[in-house]
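Only one chain is given next, in structure tokens, and it is the form predicted on its own.
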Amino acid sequence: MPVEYRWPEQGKTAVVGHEQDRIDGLAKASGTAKYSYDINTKQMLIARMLGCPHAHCRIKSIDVSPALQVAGVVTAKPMKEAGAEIQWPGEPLAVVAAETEAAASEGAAAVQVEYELLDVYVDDTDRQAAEAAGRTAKGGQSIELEREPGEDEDEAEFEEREIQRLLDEAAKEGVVVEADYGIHAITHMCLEPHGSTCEWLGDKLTAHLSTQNVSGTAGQFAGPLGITADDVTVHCDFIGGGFGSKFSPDAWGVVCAQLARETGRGVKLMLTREQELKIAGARPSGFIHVRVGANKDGVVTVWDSHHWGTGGPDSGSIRPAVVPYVFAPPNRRAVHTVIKTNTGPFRAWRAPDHPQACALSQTAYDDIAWKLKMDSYEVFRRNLHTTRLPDVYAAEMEIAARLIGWKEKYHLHGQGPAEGSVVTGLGMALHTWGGAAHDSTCLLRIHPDGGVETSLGSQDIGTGTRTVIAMVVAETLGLPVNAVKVNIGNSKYPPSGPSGGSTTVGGVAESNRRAAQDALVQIFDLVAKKLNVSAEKLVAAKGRIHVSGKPDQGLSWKEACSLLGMKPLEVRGSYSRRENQPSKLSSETVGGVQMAEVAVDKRTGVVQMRKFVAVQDMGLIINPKTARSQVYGAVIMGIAYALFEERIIDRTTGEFLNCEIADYRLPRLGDIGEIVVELYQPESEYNRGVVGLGEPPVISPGAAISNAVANALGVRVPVLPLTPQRVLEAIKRSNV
């Protein structure tokens, strides 16, 4: 019979939508889960890289022979040649493999390098100074105006006049906010550093790689090594963090494989903690000068901004189309400039560009409310008509306001009660994300003894992907979750997309739901013949296949599977977004609302989180428990970049000053306050199908917390993170 790929009606599911513990939770909690860092091979060598101590230089000479004189060192090789220009501190220059970690470190330190120092530029905050220094590139411009220029009008001149006319009009009838905002670069700091253990069997490579791209990295090893992707197996059962930084094996992965081939031994090369912060990728900074006009009701009528930031020497930072964020007022212009600096290169960091754009945009919307002496909630609400999801945001705002007590606690900026030097405030922000499913293929096997297993080259980066896959298959086949074995983490399994862009849950749900439904049709046909009934009348539930409404007229799951004969039933399930496959299983585009309550000590400048509320939609929620966990983690990361996390660079030397875990400040348990998560899933959301969740809830915290601090103080602290020093400086400037 034909299969219609869709989910059961809401409220009629046995597994999907119900709280489910992670199926790998015990392995992780007990320490038996093996991460890439835990993989050891016989006679394994340890490799360490020498990083460049300078931010900008040219290599005059490099000599690895002194490293070979260190006891225990087996081999050493340069990774850069004489004449190479180094653009950021920590860039790998040479690698050493040794019998022990200590010997490898000593050997790397023994490598002799002669440098020619070059000018260093690291200031990403001053756009005009960067332009004068020749360190900028055009990043683009987006503009949309309600009126069109006349036939004889110069377009650029018309745009300038029209923007100014609209701002003048807003100043007369409402309000204009002209301000500067900023958010500093932060670095990746995965608890499990980047790296791999590589071993060869003949001419076949196995790379135990810490990666969020199991299916996609085999070919990235193969090219530089002069072999085919079929000669490479990438293995990753568990990963200790990726967040957008682990899509590639990188130069250190390839050199690890080269060392293993040259020595005939397994080699482990994992970045040190200092290297992890210096070279494993950074989220670009963002700064903006903005003029925004609104009418007397708080509705924004014109937006004009110039924003800039850095992602390193080649750079790429906030996309020009992203600001203003979420809101799209009818008249807007956004100009973008890239600043090239001698700092570590950028990489995707959980919702690339969106946290910066939100912090640079929705602070301005909050300042409109402040200047109009209006409730911020009301200003945000009155501008929802310019968003893509006005009804979703409106409903989520009501929920968030109730959960945080907005009506009872809100006050105009700087006008709340004080307890000594401590003042409190509320702030809010909105966000959006795509989250469409990536391409995915799985192989589902149903064995004659009733065993069920599914295999695909996906990965679980901590989000609960294994559990979600098991739940989808179990729901479809009418089995308990523990009856399904999930095989992921190996590039030899059918290919599935990387875990990036919040695409994984949709992709793996698509392929596994399709495979399980197709397999069930074949089993139904066998059971129908056995029972002498129509296959269309059969259902699978509670470990049985039976006639609908007649549980006693059927077979147990094992009895049904025995009809397969001697061989397992194998079914492939596939989904390809690129082929525009229509689907009722997954969708895209979500929205969320977040509100923060803070206490600020005007004497010390310390910001303390009291409560944070996150309301998030994601279409159909497969596992509320792991979904909620994703939001908790995102909020904590948001608090980190809002209050603590920052890459600090010496302006003269370009040295990364806080590139150790003891110095790179992150929140402790007492820093996060109470976090309340509400998953928004009315029937309309359920019917959309699955949408990815990993990134959206990390977007709004910076803006929401900044707005809460401004509400408490009656002073805008314009640049994140909101450190005590920046808070005190803002108070001093404003004399409050």
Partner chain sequence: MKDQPHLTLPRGGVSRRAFLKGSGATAAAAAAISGTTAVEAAESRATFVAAETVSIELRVNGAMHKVTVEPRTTLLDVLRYRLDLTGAKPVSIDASSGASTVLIDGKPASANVVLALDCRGKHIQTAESLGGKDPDPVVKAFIKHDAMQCGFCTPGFVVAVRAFLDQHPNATKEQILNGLNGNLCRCGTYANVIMAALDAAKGGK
The other form holds:
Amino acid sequence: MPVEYRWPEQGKTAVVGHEQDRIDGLAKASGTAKYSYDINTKQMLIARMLGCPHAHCRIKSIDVSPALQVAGVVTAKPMKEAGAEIQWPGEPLAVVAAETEAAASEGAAAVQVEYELLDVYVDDTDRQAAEAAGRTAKGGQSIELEREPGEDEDEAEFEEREIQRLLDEAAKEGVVVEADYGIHAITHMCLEPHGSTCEWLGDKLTAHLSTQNVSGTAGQFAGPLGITADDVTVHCDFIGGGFGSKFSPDAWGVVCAQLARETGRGVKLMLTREQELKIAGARPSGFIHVRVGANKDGVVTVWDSHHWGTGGPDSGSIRPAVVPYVFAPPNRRAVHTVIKTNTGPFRAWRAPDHPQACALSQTAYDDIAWKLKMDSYEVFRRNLHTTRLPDVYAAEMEIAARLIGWKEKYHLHGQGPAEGSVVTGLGMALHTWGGAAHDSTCLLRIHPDGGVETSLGSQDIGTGTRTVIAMVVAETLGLPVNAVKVNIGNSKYPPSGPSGGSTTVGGVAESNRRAAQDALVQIFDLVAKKLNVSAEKLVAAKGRIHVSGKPDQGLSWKEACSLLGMKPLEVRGSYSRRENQPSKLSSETVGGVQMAEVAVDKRTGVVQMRKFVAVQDMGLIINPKTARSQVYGAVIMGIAYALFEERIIDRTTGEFLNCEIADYRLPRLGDIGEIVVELYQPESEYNRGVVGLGEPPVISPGAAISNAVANALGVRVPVLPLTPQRVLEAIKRSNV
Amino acid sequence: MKPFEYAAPRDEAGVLECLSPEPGHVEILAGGTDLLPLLQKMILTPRRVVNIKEVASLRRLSADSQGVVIGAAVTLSDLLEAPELAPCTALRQAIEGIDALQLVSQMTLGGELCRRPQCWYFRNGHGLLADAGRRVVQGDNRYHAILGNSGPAKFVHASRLAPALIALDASVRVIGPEREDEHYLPLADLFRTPRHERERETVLLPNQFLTHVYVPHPEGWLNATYEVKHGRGPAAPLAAASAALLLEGGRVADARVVLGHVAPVPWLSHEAAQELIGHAVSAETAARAGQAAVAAATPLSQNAYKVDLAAVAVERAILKAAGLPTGGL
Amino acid sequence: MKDQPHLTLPRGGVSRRAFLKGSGATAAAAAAISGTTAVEAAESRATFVAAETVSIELRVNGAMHKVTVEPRTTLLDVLRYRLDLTGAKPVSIDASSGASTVLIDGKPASANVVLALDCRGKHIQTAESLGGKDPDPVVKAFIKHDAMQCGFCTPGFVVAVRAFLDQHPNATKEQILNGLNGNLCRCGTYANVIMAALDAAKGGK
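And the form predicted together with the partner chain, for comparison with the form predicted on its own?
Full complex below, order starting with the chain above.
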């Protein structure tokens, strides 16, 4: 009989769903966990790159020989040739390897380069100016109208006329908000910068790479190095942050391997902090002009927007399909223009497009409440029928409202009491994400002495993947978590997907649950024979295999495993989305509701977080402890882009100005206020199986906090982050 | 970092021997929190670095009936713990504003007063004045000076303690170039606005150094510091002010108001003080003093908002000193 | 060793005391300070000079280590590259991230802005010393409250919390919110760190 892969019923689990400390917590907290930056090989060289100081230029000549004169420098090589066009600041031009980090930095600075400066374009806020400068491209559009054009009608003309008609109707009977909103580009700013430590043994490469993609990067090394993927081992036990920016070895990873091959020594090449900010990933900016019409009850009837932004020299920002965000009013048009700038190219940033789309559109929804003098909660609630998850949102909104005290605290925009110059406000936003499990394989090995280990080419980007895997195997085999050894972080293990898009927990849970269930069938067969009972009657619980309901009638786990004889039992667990969905172990699509309470000092423009409530569904929760941490972390990252961080580019030279941590503002421990996390897991959620969680809660904070500030002030501060400067300037504009 | 020679003298004369008359040849190392990053980025490339932390006299803090003598290498955490400095609330609040326990325990008083500007053009290698101020004027100047910015220097002075100490009427001892050369000057006079790249933000010659700060007991002077900060942690405030008030019969008999992070030097505002003298402290007088402090402001293209913040900082420092509510967060 | 450029150093000269600006305060300062500096001569010892690489002894986590360093070698370099103690992390060029926090003679410091030569004869404690078989209560609290995600900032945070609680053994939440802003986390573990610090404070040491 084929095994049915499923989870135990809710409330009947021994491990899954219970609070579990991270199994690598001690290593991380006491500094013994080894990240790529921490791997020191014997006789290792340190490499540093020279980054281009200009935003747009052509390389006239490049001479690395002065670097070789620097004491301690062993080798140096150009990474660009004369004639190359450089399109953003910080692009690596040359690399220097030396005995010490100091000598490598000194050497990199000694490389001589002649530049021909080219025109710089960096303004991503002004679409007309960018069009005039020829720096735009069409970014596509999405349109949906209830009515259709007549047979002879020109479609474009009809759309224009129909949207105008709907807006006129709304203006007459309800309200139209016409406004601009924006959100600046930010960087990933992983605390462990991108990079690797590479060493060769003969013609085989081991790359200790800081990566979210252990199983997918070996081949990316192999091609440029003229070897095949089987000659490459990518190793990453711990990664110091990725957030979507670490899926590839990058040019600097390949050059690190080349230097190691050429020198016959291990080489460590990690980006400097400045380089990490300049070239290792940014989230596109977004700016929007929107006209949105609603009836007098606050139900949106028409949305018309044009948004733009930059993702670097040849890419734009947010896909129009997610504008307006979550809500899909019956008539809507979203047009997107790409602005091409001399800034570092974008990379996927936690929930790509969604945080910006949310901040650009759910602010407009909130302004409908402001204009209609309605409660924001009501306006959001009355538009839920245009979302894909109306029931989930409705339930989560009620919970969030209760947790933040919405009813007691809410006032209309700008109508709250002031204490001195301090006003407070509430705001909310909704989000959604897919989070389907990625493909994953694992090799589960059960030793005759009872030892259990599972191996897979996955990685723990901070979410607690190791712990989740151990929990799934322990749950299935009826063992304690510490009885399971988890081997991840090596490309020689069975392949598992990259950790991006909230896909990992689902993926590794699928493969490991499947492997462990399959293994258990084989163990049950052995035990059944031994005890002379039917295998169907056996269960695995509390370290024993026994007849269901009769704990005495069975064997200890160890005794059961000894029946394997000399060889360990090896079972491969495999999950692929194409072959195994629908699956009872995992599914996709979550909602999520967040509410913010802020205090704003009207005289200084300083915004202070008071309270933040995040209600999040995620299907079945494997480890509530680390799940909660994901939500806390996402909210704090959201506070970061809502109030603090932005990439600041010199408008004349294109220089990335705040490229060091002292200038790149981020929240600190005292900035986050009280955060309340509610994991929403009714039986209906549990029964869906695992759905990814990492991305969704990072989406709403921008809009929720912006809406709370607007509610406090009675003034919309249109562009994120809401710095004191922007808040004061918005207040001033509103007084004119 | 470029290579350099390291010296750790044991006395003040030994420090002087290690200095050089040539600008940029020698850098003094105290807490290292400012110097090391500048060395790492090769913004500073001295031939020698002189650690002054092993000079016993520079690490001493002592008090007499008149005031407190603080060695340049005394750490800020030691200042916080010194009972003699308890009445210097403006100073304590300025230190607490740094808001990072590592920094407070590493940074020294002398080093803090001599901190180099946080200006991103300077820190990214365009020189202290960034092409005679042109880069700042044409570029992103949201955090730059709004006062005293008519010359090429557009940065804001980096010290957070200087405004408080000037408000507390501190003076400093400088020695050198010769070992017998001993200079005493009001702290305010230590700072200057550089006019060209070879000048720094203090009047110190390359072969002079700051040994001690003297803070008179602020008997009767109410004092406080208020920083407008964009978030917690060690990032520089957007604007700050320290105020010291001498009250007689409920009215201000004398006042010192010093702004921070608004000009290339700590900005002593006689205008704000004048606005207060002869009046009782109230929200209205404090607001007037705030306005007086920024009346002459000349904001750059992007930092007009700092004029408002500076006025609020002055106003709130005064109210805080007087023990009145500031009305803000 | 190569020849070092030798600096011309001023010596001798006429004794003089200058009051650049006369005022009551500066006069008082002169009187007060000259009293404290008079003892100098007696304490005077020779200047320690290192022109190139030198060998020094550092006490790290209780063990003595002899290491050869350049004048420009940072304490962080020594810990990470010579002693393979990689708990302190290189995150920022300055001291604004707290990721390299260690204790030097019991006081918190960012090891990336400390020259190794400054640490001659000092006792360095790193995050590793708080782990092991019987971890420090702060480490235990970090694990219990899951005050870590990617974990790259965590060892620095742990050391900072240890130093903070050494100063405030019964810290309140208010004190924690005001006292631990020197450490930067990108994953957003602050909420958990607050819980951990509060727990460790109550647990005491």
